[in-house]
Every structure is written in C-alpha cells, then in structure tokens.
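Here you get one chain, nothing else, as structure tokens; it is the form predicted on its own.
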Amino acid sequence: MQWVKVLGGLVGASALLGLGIILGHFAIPKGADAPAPGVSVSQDLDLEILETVMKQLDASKIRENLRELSREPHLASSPRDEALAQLLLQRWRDPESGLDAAEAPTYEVLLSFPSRERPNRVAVVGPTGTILFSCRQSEQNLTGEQGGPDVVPPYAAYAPPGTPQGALVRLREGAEQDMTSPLLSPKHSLIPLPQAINAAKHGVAGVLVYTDPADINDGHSSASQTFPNSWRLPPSGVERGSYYEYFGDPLTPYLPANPSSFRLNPDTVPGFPPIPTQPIGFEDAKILLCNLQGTLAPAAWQGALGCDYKLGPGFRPDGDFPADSQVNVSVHNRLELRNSSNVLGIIRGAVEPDRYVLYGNHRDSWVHGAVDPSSGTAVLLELSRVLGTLLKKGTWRPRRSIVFASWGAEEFGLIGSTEFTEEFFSKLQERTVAYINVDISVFANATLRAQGTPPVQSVIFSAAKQIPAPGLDGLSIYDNWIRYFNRSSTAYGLVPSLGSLGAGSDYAPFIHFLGISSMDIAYTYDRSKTSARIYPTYHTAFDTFGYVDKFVDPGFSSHQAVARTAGSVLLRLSDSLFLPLNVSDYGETLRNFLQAAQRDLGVLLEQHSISLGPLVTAVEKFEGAAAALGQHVSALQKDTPDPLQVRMLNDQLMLLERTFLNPRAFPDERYYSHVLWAPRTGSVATFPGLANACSRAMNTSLGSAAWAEVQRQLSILVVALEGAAATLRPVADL
C-alpha cells in the first residue's frame, strides 16, 4: 500500500525516457479422515478452553516476541529473512509447545533491488553540471540502528533504471488533471504507481516522492518535535515501498512460481513503473519545494514545509539555486530471482480435519519492521504458543484444522500468500472456512480497529464482546471500540463501523481471488487527536523496536488485546460446531449499495433504458433466503442435529462468499473477481462493477459499447445474487 505525495517531474528533450495445500502433504497423517476413538462429532466451543487461552496470552511473552523478531533489519530474501523462517519453523517444532506439523515451501520470485555499488541519487544540478545540492541517500542514524550494513538505502522497488534530468514540476499524486493543466501540458510531468504510465504518455521523465509531514506528523516537522523524542517522523526519514501495479510474483501470473512454471520475460512484464522513481525525506523535499516558481499550487495541495507550495516549473531566481538549475535522479535498480520462503504451523482438525481456519501475517519488513509487519508476528506467536501447549498436553485438539501461515516477499507485492493460493486454489475453495490477518497489529493503542466481508462481523463482535479493554476498567473492546469507529445498522442499532478489504495486506488473495471471508485486526489511533494516515515512521528505518517499547504500545497491553481478539476469533471459528458466520449480514450491504445505486444511477439508467428491477429482486431473494437460513441455525441449535445436517448446513455458510466470484466480471484487474469489492472508480458507492461502468458510459451516446458494458455489469451483479440466495436455500432445493 502506498501513500505517497508526488513531489515533482523532470522535464526537457534530452530528458524523455522511454494443502495438497501443505496439509494434504505432511499434516494429517493416514487414517485421520475420520475422528478419532473417543472424539464426539457434536464437539462445540469450550467456554473454559477460551477463558484459558485468554488468561495465558501473556503481553511480556509478545514483547520479548517483537525484541527478537525487530532486531535486525529482515528485507525479503535476506540472510535474516530466512533465519526468522527458522525461528518460526523451530517455535512451531517445539517438543513442549509446538504443533502437529511445520514446513517451510520455497518459491522462486522477481524482486527488485537498489545498486550498493551504484547508490540511488537525487541532485540539482547547476547549469555547467556542478552539483549543487543531493539529498540524502540513508536516513540519519538517531538510534545507531538506521546506519547498519542490511539498513536497505530507501528506494522504490520495480521502478527501472534511468538518469533523467530536468525542470522540476509539482504534482499532486499524478492525477489525469495534473497532465492537463494549462501549465503542465507544454512542459509534462512524472508520476510514479500505475499513474506512472499516465505520466509517461505525457513525456514524463522521472519521479520524486515524499511525505508531507501534514499527512504523517499532524504537522509537525522539527527534529526536537520527532522521534526519537516522539512517535513523529524525523525529516530524514523516507518512506520505501513496492510499486508494483498488482500483487504475487510478478513473472508468474496465477501460476505458482516454482521451478516448472512458466515465466514472462522480465523486459516485458506489466505493472511496472515505466520511469525512474525515487523516494526522499520530507527534509529534502522542502529544500526542492520551497524553490520552486511559478503558480500557486491550489489549497489541497498545501502542507506543512513552512513555505507556500508552488507548481513550477522550475527555480525562482531569487532562492537557493540559479533559475536555470534542473533536478538529476539517478535510479539504479535491478531485477533479481530469489528464494523466498512462507512457513505454515498446523493443528489438525479432531472432527474435520478437511476444513481450515487460516491465520496469517508476512514475516518480510524494509527494515527493522517493528510494527509492520513483526507487531503482527509477535501476536502469532505468542497465539500459536498457547494454542501449542494445551495441545501437547493433550487438553484441548480443535474440531477443525487450523494454519498458521508466516507469508514471504509480502511488502514487494502480497508475493507469498499471493502464490500459496495459486499452488493450492482448489484445495482451499473447497475446504478454507475463513482467514484472519494480524499484520500490523497495532498501529497506536486507542481502540480496536476491523476490516472484514459482512458475514465475519458477529464473530468479531462477540469476540470483542468478553475482552477487557487495555486500561479502561468495566469497558469491553467492544464497548471502547463502539467510541470511536461506529455506525447505524438498520439490524442492530448502533454497532462498531467493519472496514471494507482492500488489497494493503495478504488477506487480498484470499478474498478477492478465492472468495474466502476475511478480516484483518489491529489497534490503531483516535482518529480525532491525529490527522496521521498511518503510524509516522512507516516504512523507514525508524520502525524499531524501541520505537514500539516507548511510543506506540508501552507494556504492550495493546498487543495483549489483539491477541485475545483475534485468538478469540479463531477459536469460536475452529470449534464451533456451527459455523459463527452470519450471512444475513451481507443483505444490510447488498440493501445499501441498492439504494445508492437506485438514489445515484436510477435516473440516468432509465434514461438508457436499463432497469435496476432484476437487481432490486435478486437482492430481495437473497435477503429472504438468508433469513429462512438463520431460522433454520437457530431450530438446529436447539435440537440434537445429525452430524450430516451440520456439515451441509456450515458448507453452505463457508461457501457463500465464493457465489461472489466472476472471473470474467473485471478483465482488466488481474485477480479480482469479487463482484462485490473489487476496486471502484465511479464516484457512487455501490457495486463497483456498476459504478465503474456508469461512470466509463456517463459522457457517451445512446446504444454505445460503454452501456452495453453497463448492462454486462448488472447482469453479472443478478446472476452472482442469484446464485448466492441459491446456496443458502435448502441444499435439496434446485
């Protein structure tokens, strides 16, 4: 995920740059099809087992987790990257506190790497070739731990090699606009990320990037306002990041990248940044704003660097440089195959060893990655610890087979998750009943903080529901989390706000290329005492462990709540006898995407003689089938069930989010065939095929292909409910 400001462009002739899943290998041995002597079919969610796995998640045991796990810089592929690899894969060995099996499967992906013998640079350049100027190559080593050998030097991965130079542009995140402003269009620009290839068209030649600290410090930008003197950004700080169009090895699109596998030729690949790209400080960046000439950037594009921003193009006369002095950026990036390992932990399953609960965070950082991504590792851990000593004491065995899954290459692009689904794609459609992501897993200590698809929110909240919020007697983390993120449900009242999944973490391919219900659980900030996107040192060398231990969780009893949480979560989802997955909760989504697309597109549609009549019937079946399914659950469970009616029943409550898959709905976005959240660029905040439809069509005429691509979208939106209100009424009913 990037969030990034787009400081300027380069400009000027010279300068125009062109389980099997691993379970059905080794973790469930022979004859374990069946449960085994003594294990009751009807096995349910032990309330003391739960109460016992919250007592001992032990917040010092997490810290001590993070120490180690933060103690060196782990870049993805590198000597300590696969130490940490070994770590899991001995944690999970353990003879007293390990699980039933462990492996640790390679793949062979692309990622991209800076030159040490040719280090990234971004000078000006006066008009005899002088050097006036060159920011920063490595961040300030305030701690003595951002100078070290493995500290990578900050760059943006996949952007290609090149040395252009030229007048330099403001720009605001490449916007279409930007490229046709009267200022920018004679002169063109730079942009990085897919708006890159944008920029390209436009005679781009190069990119800088920063972060403004009005987005990341609330403003604030002096060294005695920043870490290590608070939780704030230092000015050298430079936020890395990968900047790779998609997500999974980019050579080996839906094809795992094993040794057999058929591969791209690397000059060729899409996704790419088509110009070179670097990243700086916000320290240099005022250095390089603050001189610029020209317009009056408009208000939103105004920050914090204590100068007025202006669009260039480039110097004013009167400032640090000669006027006629231009901005050299120097990429050296390559392209290299390297080994890159995920590591999986399983429990097996007492009574349905063939069904899973995954549970996954990457192992992989820039740097020393204490919060992103070991703050989420140190609670895996300390969980599958815990998990891992009843179970060799022979106290507690799941009813279904869990996965612990410690993903590789996850920050050059979700690469390891992204090719365990590929190896595996049937096996875990037809058997994963959900998967929880702890990645960052605390991003500040003020309340709990989920994303998730509809039907994980009553397990999330009756999880949260029966843990003690952190240093707030008699309040609950549902109760302290209800302050600060909420919403009004037409079912429930007031209830906390359920984020929507994007692709920032590995729960992407799960979701959106497998059609898996999934979530991901942090803690995070309140969002009224910080304007911060993210926590400050994201992504830089400041990310230690020291900067967790004083500023973002001191005693750790934040990390501690993210462990019952999402421990919690993954108990009631292993042991249940009856799936906790209410999917009468995706009929309040599908009611409300109806009714702004009714609210937004309906006049116009009509106007194309389209009708939203078949959508506004396929959302009613649906609605009526989950409700006649959720009566169903509640006979049941008052009941003895036959074993039979279970299985049937919870498969159809695993597969429903599968009935939401159309590969073919989205075919200009690789992976993503959820109908119901796959990216959206239409401004109208319904189904994203529909909006991303109307607003492609909105300026065309009558009878054009852009509408009849309106009528695909709603057509594939009524089968895909239909089909989902199909699953849910009784298996026998066709």
Given for the second form:
Protein chains: 2
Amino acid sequence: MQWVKVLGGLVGASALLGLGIILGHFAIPKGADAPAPGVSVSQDLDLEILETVMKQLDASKIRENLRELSREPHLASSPRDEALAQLLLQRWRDPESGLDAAEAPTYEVLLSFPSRERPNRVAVVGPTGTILFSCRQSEQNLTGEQGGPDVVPPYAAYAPPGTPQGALVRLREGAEQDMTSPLLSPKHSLIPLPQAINAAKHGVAGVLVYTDPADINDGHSSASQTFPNSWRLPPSGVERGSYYEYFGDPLTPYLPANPSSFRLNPDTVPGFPPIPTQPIGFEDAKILLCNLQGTLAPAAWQGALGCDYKLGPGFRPDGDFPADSQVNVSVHNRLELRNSSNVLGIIRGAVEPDRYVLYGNHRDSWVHGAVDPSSGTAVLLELSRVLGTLLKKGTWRPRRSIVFASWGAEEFGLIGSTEFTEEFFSKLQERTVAYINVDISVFANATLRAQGTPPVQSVIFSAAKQIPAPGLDGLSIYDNWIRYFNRSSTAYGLVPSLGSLGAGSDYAPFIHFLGISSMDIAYTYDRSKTSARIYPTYHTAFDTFGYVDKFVDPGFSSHQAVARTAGSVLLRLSDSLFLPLNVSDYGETLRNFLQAAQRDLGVLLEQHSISLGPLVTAVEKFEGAAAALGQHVSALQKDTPDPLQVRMLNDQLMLLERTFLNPRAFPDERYYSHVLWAPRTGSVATFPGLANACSRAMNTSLGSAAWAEVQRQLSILVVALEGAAATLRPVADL
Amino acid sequence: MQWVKVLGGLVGASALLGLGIILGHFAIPKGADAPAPGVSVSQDLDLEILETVMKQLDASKIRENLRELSREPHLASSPRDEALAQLLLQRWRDPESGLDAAEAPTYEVLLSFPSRERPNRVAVVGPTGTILFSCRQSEQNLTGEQGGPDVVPPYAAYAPPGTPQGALVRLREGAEQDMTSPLLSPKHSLIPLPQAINAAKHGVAGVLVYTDPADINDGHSSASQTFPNSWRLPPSGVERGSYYEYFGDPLTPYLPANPSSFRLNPDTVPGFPPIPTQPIGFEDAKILLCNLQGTLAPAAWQGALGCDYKLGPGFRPDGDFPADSQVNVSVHNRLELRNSSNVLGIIRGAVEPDRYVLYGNHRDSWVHGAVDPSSGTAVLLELSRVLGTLLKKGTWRPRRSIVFASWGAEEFGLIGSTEFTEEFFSKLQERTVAYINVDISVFANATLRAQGTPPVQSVIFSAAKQIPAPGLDGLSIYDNWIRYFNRSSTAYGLVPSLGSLGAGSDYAPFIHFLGISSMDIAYTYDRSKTSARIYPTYHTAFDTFGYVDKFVDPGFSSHQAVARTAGSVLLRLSDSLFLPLNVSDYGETLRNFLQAAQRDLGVLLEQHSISLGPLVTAVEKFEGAAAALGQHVSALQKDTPDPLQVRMLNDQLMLLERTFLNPRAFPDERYYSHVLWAPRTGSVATFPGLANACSRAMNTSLGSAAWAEVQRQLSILVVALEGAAATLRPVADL
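Show the form predicted together with a further copy of the same chain, please, the one above being the form predicted on its own.
Below: every chain and molecule of the assembly, starting with the one above.
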C-alpha cells in the first residue's frame, strides 16, 4: 500500500531519533548533499533552499527545453502532443531529477479540426461563378517551419461546416447591424467572438476574421518590417483559436470526460458558433477590405491596411473585382472525439501531504507554440528538474505536497484542466492551498505581470522583491514591475497591481468552479513601446523557437525570471509554516468594489429603494475579522507555535476563497460560481452579480422581476461576505 | 479579543510546564474536582468522564425540565417560546453549570396563524343556508389544559384563506379522482399533504383532513378508551401541522432570513397549498363521513369509525342531513412575518476548537408540546447541565467544540435550523464533524431507534452497547434494540438497523444541504403492541406533561436512556482522538443500493443500452479505498500517533459525507443535493437520482430526453462515488 510505504520512508529517517514527534525547528542541514532531514512538524521555509533553487534555475536549460518542445507542432491529441506528454512523464520519473510519482491520465474530448481532404477556403467569386481570387490556405513558409503536414491550416475551431456565399460587409466586434451576407470582422480580443452569434441573428451567413496591423503590428505590414525580420506578424499570418463560448469538454459539462460519462448530443451542443467562420491574414484581408464599397466606416473602425475602410455591402465597381462579385466562405471543419492527456507529477509533502500546491501549464499548442505555451512548459520542466534534483538527493522535501500539471487541450477551451477539476472536485476543493498558472511565461521581456486573487498578492510581492530583474542592475523584479503596473493601496501606498482572473487560461476552473486562490505569472510588454493586442505571432505558424530566441527573449533571462518568481512563490506556499495567504488584502478589494458600487450604482439603487447598508456592514465585518486574524497570526508567529494551532489557522486562510463560491448565484452561467470574479458586463468595477443585475434592470420598471433579481444578487453577496467574515473569526466563536 | 482570551485560558494551565506542546497522553485527573487538565494534543476520550456523565444524567431532572418546558403552550414566535429561549440562554450562561458562551440570534420568518377574530370553521349547511352542524372549533378541555388563549386552534399552517362550499367527497392520499367539491381526507403521513395540490387540479375547492382511529388508536375511539384514560387520541383531538411543501423560511430560500435579506413576494411563494385546508377530529369526521352516500369505498379505505365508508359526493338522504346539504370550509389563516430565535451554546474544544460536534433539538411546539419537542428539550437541558457542570468545575473540556442548538420554528418547516445553515454555510461545512438531532426523545418506551448516515452507525452502536436498557435487567440498549430493528449485515452479521434521513426534522438541512454526517436518536414503540402511525396525541392539545408522565414514559427512564445514548455519542465524537466515523460502513450501503439497482432496474437499463458497469467499478473502488483507509487507521492507532497525521486522517473521515453533495444534481429540488439521500419516488431502494430518472423515463421512447437524464444521473452518481473514493485514498496519491 503506497501510503504505508511513503510513511515508512518518512518515518524511517526519524526512527533513529526515536518514535514520535521531534519538536521544534530543525534546521535543514546545509549543503545540497545532506542526508534526508528529520521530519519536523514545525518545518518552515528554508531560505537557503530557496536561494539554491533560485541559483539553479538555468536560462540555457530553459532554452534547450524550448527548442525541444517547439521543434514540431503539437496540436492537442496529435502524436507529437502525446510524445511530449511522454517526455514530461519520463522527466518526472527520472531517478535523479524526477518527482515522487507521475501519471498521464487521458480524457476523451470533443475537438474540432479542418478537413485534410477539403481544406477551408475563402474566395472571391465572379458573377459567372469563376474564382477570381483565393485567400491563402496556409501561411507563407518564411522559415521552413510553416510547411509540413502537422501544421494545422488556419481555422476557427468549433465553427460549423458550410459554404455560404454573398456580398461582403464589415462588422466590428459588438456592433449590431442589419446584414445579409458574410461579414469581415477584425479580431479584437482573445476570447471567442460573440459577434458570430450576434451576426447570425441579422442574416449574416458566414464570418471572416482577421487581425489588423493597427491592432497587432503598431501599423506596420510590409515583409521587411515583419517576421522574420522583426517581432511583428507577417502579412500571411493567421490567428487560430477556439470559438467555443464556454470552457471544458463541450459534451460533458460538470462531468469528467471519461469514456463512460454521459455526453450531450454533439448536434445540439450549446456554445458553438452558429455560422461558418474562418480566419485570414491581413494581406488577404486587405484585398477584400480595400475593395469594399459603401459608406466610410467610422473612425474607430479604420485600420492600417493603407486604404479607407468602407462598410460594404459588396465590392466597389472601380476595384479589383466586378461589382457583383461575392465572397464564398467554405468551411469543412469536423468535430472529433479525441484522446487528450494531462500529465501530473507529485512531490509528497513531508509534514502535511494532504495540502496541495498546484502548479499548472498547458502543453498543447496550435502550431509550434514556442511562446504559447512552450515558453511556459520549458519553465515548468526546469523548475521541476531543480526541485526534483534536490528531492532525489535527499536535500529537501516540501512541507506540503507539490503537484505539477501539464494540461492537454487548453487551446480548445481549457479542457484538460477543467476535466481534472470535475473529476477531483471534492479532493481538490478540500486540500488545495493555491493554484499557480504559468501558461505563456514570456509575452515580452519588459516586466513581470501577475493576475490573481488578493490573498496571493503578498507572496508574489515577497518573491519578486528577492529576485533581480533581468538586465537591470540592482533592481529587483518588484522594483521594475512597479514602474509598469502600479496602484495606490490604502494599506501599502504604491504597489504593483495584480490583474484579475478571467477565463483566459487554466486557472479558470480553479478559481471560478472550485474557489481556490489562484494566480497567473508571466513577463510582458512595455506598453510604451507597442500597443499590440498580444505578441504578434500568437496562434500562428510563426510562433517558433527562432521567434523567441531572436525577438522575444534573447538570452532567456526573462524566462529565467519567471521561473524564479513562480518557483519562489511555489516554495513559499509549499514550505512556509504559516501559509503566505493574506486575507486582509481581500478587504481592500471589497472596499474598492463597494466604493465603486456606491459611486456608480448608489443613486440608481436608491431610486428602487435598495439600500447598500447591509453591504457596507458586511464589508466592515470582513475587514474587522481579517484584521483580527492577522493579529492572531502575528501573535502566533512570535512563539513556538503548536502545529495544530498553525494548522487550524492555515485552514482558515486556505478556505477563505471557498467562502465566496455559490453555485446557485448565477444559474445561467456555466461553472462561474465566485461572487467576486464571475464575468462582469458593463463598466462599473464592482461586484459582478450586482453590476450585471443592475445592467439588466436599468430600463425596467419599478418592482420588476429584474429589480427583484438585483435585490437577490445583493443578498447573495452580503451573505457571502458575512459568511467569509464568520470563517475568519476565532474558530470557536458562535 | 475573545480568541486571545480563550487561548490564554488554555495555555495558562500548561504554562507551568513550559511553553510549547506536551506530548503523549495525559490521563485527565481522576475525580470530578481536579483542576483544569493540561492541554494535550493527544487528548483522547476518557472513559471515566464518559461513565461520570452517564451516571449524572438524571431522570427526575429531565422530568422537572419537561414539566417547566411544557407548562404553557409555546408556539413558534409566541411570548412563551421567547421566554423558553431565554430560559435556555440563562441555563447555558449559568456560572456553575453553563457553557462557555451562548447567544440567541433571531430571524424574521414567514409563519401562518389562524385568525383570532374569525376562527376557522367547518359546517354542514342546509339547502336554505342554515348551519345544520358545526365541527368543533377547539379540542375538548379534558384536563383543564386545552382551553386558554395560547392554545392555537387546530389549523393547517400555510393553507390559504377561503370559504369554499360544496358536496363532500372522499379522497385518500395519493389517489387521483375527478371531483368538484371539498374532500375529506385522512392524514396518513407526517409530511404535508400533496393531495391538496393534486385535488385542486380536479376541481376540488377545499380539503378537510382527519386522523382515523384505525390509523392512530388501533381502532379505539370511545372516551373511556382514549386520553385521559389511556394513551390514545380522544375523539375531539386534531393534528395540527405545516402544509408547506419545502423547508426553510418560505420567503428566503438559500438566504438567511435576516431583516435586509431579499424576500420573495408572499403572494406568489411556491409550495403553499393552493386551496383552503382544515384538520378536524375523528368525532366530527365520523358525522360527516358516515353520512356520505355513493359507492362503497375500497377495502383499503375503510376505517374504524363504525360505519361503512362511502365515497360521496354528497350526503345520503336517509342520514342526519338533507340530501342536498353542503359542507362549508371557512379558513381565515394569515401569513405573518414573525421573529423566531435559535439559541446556541458552545463548549470550546481544548485541542481542535475548529472542529464542531453539533447537537440540536427544536424548541417550538404546536401547543404544550410535551412529547414534541419538549421531551427532547428536556434531555438537551439535562445533558448540557451535566457537561456544563464538569466544564465549570474544570474537570473536563472536550477535545473538539460542542455546539448545542435550540431551533425555532421547526414545526413550520425546519425554519430555524435551515436559516442557520444558510447563514453559516461555509463555516459549518468546513468544520462540522457530525450533527446529532434529538427532536422527540421518547415516542414510546420500548426501544431505541436511530436514523442516520452510515458513518455514524458504529458510534451509535458503541454507545448503545455500554448503556443498560431501562427496565430490562442485564440487557444493554443495544441488546434490546436489536430485537426490534435488525438487519443482516455482510460485514457484521445481525445488527440493529439504522433508518435513513428524510426531512422529518432539523437534520434535513445538515445532511441534504451541507452534506454533514447526521443522525436522529429517540426511544420508540413496540410495533407488536400498536400500529399507531405516531403517538396519538401528536400535534394536539393533549400532548401534555400529564400525558408523558402517565402514559409515555412514567419514571422517565427512557428519557434518561436517550440522554445517555445521545450524550455518549456526543462525547465519543467530541473527545475521541480518532473520529469514530466509519467510512467502510458506507460501502455496505452503496453495495446494497447497487444490488437493488441491478436487480430491479438492470433489465430496463439494458434495454436502453445503459450499462451499470461504471457504477459497479465505482462502488468497488470505494470499498477498496475505504478498507485501505480503515487499515491505515488501525495501524496509526497502535502507535503514539502524530497529531497532525491524526488530523489529516480525521479530515478524510469528516469530509467523506461532503463528497456526495452535488448542488447541480437535482436542479428542480429545493436544497436536496446529496446524491444518496435525496427523496426517492418509487419503490426500488436504490440511488435516488437513478431511481427517479428511471421512473420518469420508463414510459418514454428510446433516446428520449428522459432517458438521457437517466444517463446523466448515472454519471453524476459514478463521479460522486469515484470522487469519494479519491478522498479516501492516501492523501498524497495522485
């Protein structure tokens, strides 16, 4: 029985010192070659170990990892993706640098692929049916890596097949227009386009998506100014992506995609785009767009293709095509059930093995995925190598368990991570201290950027303060970070600002479905130098090792910085006696949300006799309880604390995030259950349930059902905050 | 700060022995007058303390408690109910026998009362409108206690006002008939009548409910054979009750009924009976029923009123009333928002104050409520007195926290307990080891009876084996119990059988909404001596101290037996180092459910290509994981266990029940989220989600939505069982 073996292993070392517990703090022997340390229930973070790890994380090893990982395209469920899963498994089972155990569980998930036999095609068709112009069906082979059978042609995953044809019109994201034909839409965000759904209501039969050089290239578009000559997106580059509205395997919401699980009918699955959709490059888009006739598009709709953008419908008679030419969008995508693996590796905690610190990165890519996600996978491999080496040498074992996860099928909708949370819901919810996500580790090499929930702010700060910023003598990562992203904190003064967690990567099921404090860490752009929506070769066949090595992070010092930051956060969470989760920091967020609500919704609410008084009280109670708990922590930290008392306190800290979860709060949403971080429509930066309900109620009459829903959302929120405060109070208070 | 004070108090004693932790097991000093014991993290159940408690629980003190508690009617929210809340508060704050702290939080809940100005009335109205006969508007004042302004007249709480009039017809519970007038229905169960809702669909305008002597009095009905001359229900006796379909405050589902909480519109609240309903005594029922004309009612519908029961509609011409006489049911009930208090008292745990053992009883009654619920309140007071006395003397402090709860407004729909669970959802779910409910403590004095979820079976058995059965020399409660309720266990052979938990008392929100292992303990009937549905004066004005003292438990030895059993269970849960929750016993339940499903649903499922294979596998995995964990417990128990290891194990045991909770499993249900114990329609004793879905799908075609729901329910179940097994495995297994 594995448990007994592990127990035997742990106790064996301490048996020399007698049965029972060794109290007090045993310094872990210095030097990497010390024998397995005695197990001490008061085991705390060892700063020397931390320093060792920081030093051993090697930029050139990360670089070599990346080279191997991005050598071939590794689309989810492809043979190369599976081979990489095996690579991770082997590394994590390595006798000298591996973990305690590793597995690669597989799910059977619904993916979407273009047809090899019938490639998708966008063409201009003349009045007699002649093909006058065809968009590229693959990106230009600029570096020798864009050809090859494993480079999946550009497509919009989960867009349905069809061959609509009609006059081309323009539509910008979110706009409502009366249209009857294929529309050409620039891609403005990383999430699936809702306008396809919107457009279908207006008689649009097909959607084309492109990325404008204004949005991605700071206006540049010529070959000499784009990759491989610069960082920027080349004219043939096309951004692939998933157009599924939700996340998780589409056929098995709330259930793991095991072979025997109940599955929805693929024909009626909600959340797929209703009409054929296809992405194209801006070179091709230029030809289509600059030939449109009609009224001039609004100023905000103009871009950098070198012509005045018109709205259509249809082509201008004085252009490249006869006036009554049409656009044909032929999509032959297919839904397919495929096997996708996660890879999980564990280092069992020495003292509290039932407390997990999770660190995840997805493995699958659209093409070579050098930045996305292999820059993160490369970091993951190096971090697990360094920790595994210390482990195998017997130098160190974390206090709590560390679980590394390589997620599959993230690109299709965070599928591997979501299935994992569905399968192990209870176990994860009860035991997970925090989830660290490093998807892309380096978007650009200017500064750290972190997203996360408030409790993890302080540990990220602590880590960042101790690590030198790459290429900036004497500055810490923190010192550099604060110059790019900062805010004025009532508690701390000027500090770096943490972004909030949406659904852009695998932290989504952890924070929104399980209520686990989560974060995402990466290095990113200097926004004074570029306004690119994202690094320009994102999701294209140009996201290659060469691109990273030459343009994103030559020398890989930013990769190393991320490895160190994330590694330091990981160790602080896994090894510190007192969990470095700061609950008082949540009070600041609540206070800010409250003030925004008072300022921007207060008058409206009063008109409907809805008082924010109970919310004010609830926030105050939370602040008070959090402050008192913080003092209790400080008091405990001064003495030799009783491990059970520490455990009880740590439970309070760990479980705070859970108290904000309410699966009945948003019955129309999929997975979203966190009353503070569910998606917010509208611009008021406040509690989402309240904000969204107010938006919906705003134009309805007094006493309407919509206004009752505002009251219900307010009550849900108040009860959640009061409940959270109750868990922070001394544990044996009534 | 209270936490610091408590901590100071606990640590003070051990300060003499030096800071830090005292290892090993310190025997708690013998003798009741020993000073406060040193705090030991290995503190375990002290059998001497247990024995002391057993001895000190005093039958005559329970009797005196009951006399005082039932002296006056104490309907929920009445002045006397509030006064009793204060009584409990005082006792729990007593300096010599009280607890650490006590509070009486109040909720604002929607109750229902008859009108004082316009009492409800059931009458026979002649063809010209003359009142020919009126049913009693109150029960007969047989003992001088049935008069008085605080005796609420018989009524059906939450039945709407109205004055329907028409020809009387018979309806027996559950039957579907085409009717157009008030119907007369015998009450066959303790839950609100669904047939009122059903009847309304058939044109029935009002409902009368009565209890037949055949169901409640073993056929007897004369004055000499009924109370006050015997145990039985007198002819004027009427059973009050709540006719609300759900539980919890009707206006605030899922939210605590605080003043500022969102409330539904009382006019459109779901779950109230649609038509006026009124209960009457069998004396009056006889007059109405024995005058009915029409076909003879089926044999199963005949009772003991001394005539042949006919179905109606309308009266026979040769009876007491003219043939075209009608029955008028005038109901003037009112919905009212009222303040209802819970009373909570806590004994803080010495070692793990963040682990709660909850013990609850409701306080409110319909009239005097001597049996229901004051027989339980009397036990609660005596148990808390004995424990409080040991506490105040410094003789004992439990390892874990004990919370005593006196619930308000249970009779109206488990309101006080449900509001409590809504308000403290997270805190309770994360920390509660078990919930012990003692509502009525003595239905009758023949044998123990217990309901509960499998993990608590063993601790109830352990307790029962150590306590002598009242009035049966040499037999333990267990030995007596097994003669009345037994089953054949594959693991243990013949054992007493535990009933399952529905929604009959305050355990319902704990097991169904929070997923906390729960139980209900009482003494009950010898079913060979009576077939009464329940003790005959249930919910009538005859449920008085005299009734209990003379007919239910003269000498109060059964009350004492329940106090001892529940007290012993409480102490074992609060004090044992290893939680006495047996997870392997859940395997037996799962196995039985599985076998019933295979036997009774297997063929049907196969016809629809639904395989139970994954369910078989899941049950096997559960059994294996539970068995392995049990072995791990045994191994740990042999050594001096590390308190953290014990804590980790205890967390696994405590949290098992939670893993069966899925708030998305039954979206049409209110609160019910436990995949094993949600209400089951149909007769197959198996998993409710599966059974109910099969019932609904049974007459639908292949591939229907109803059969898809069967598959979904099966998957939900499999995932829950696999998830449960995963939490039982060694904590650091992937």
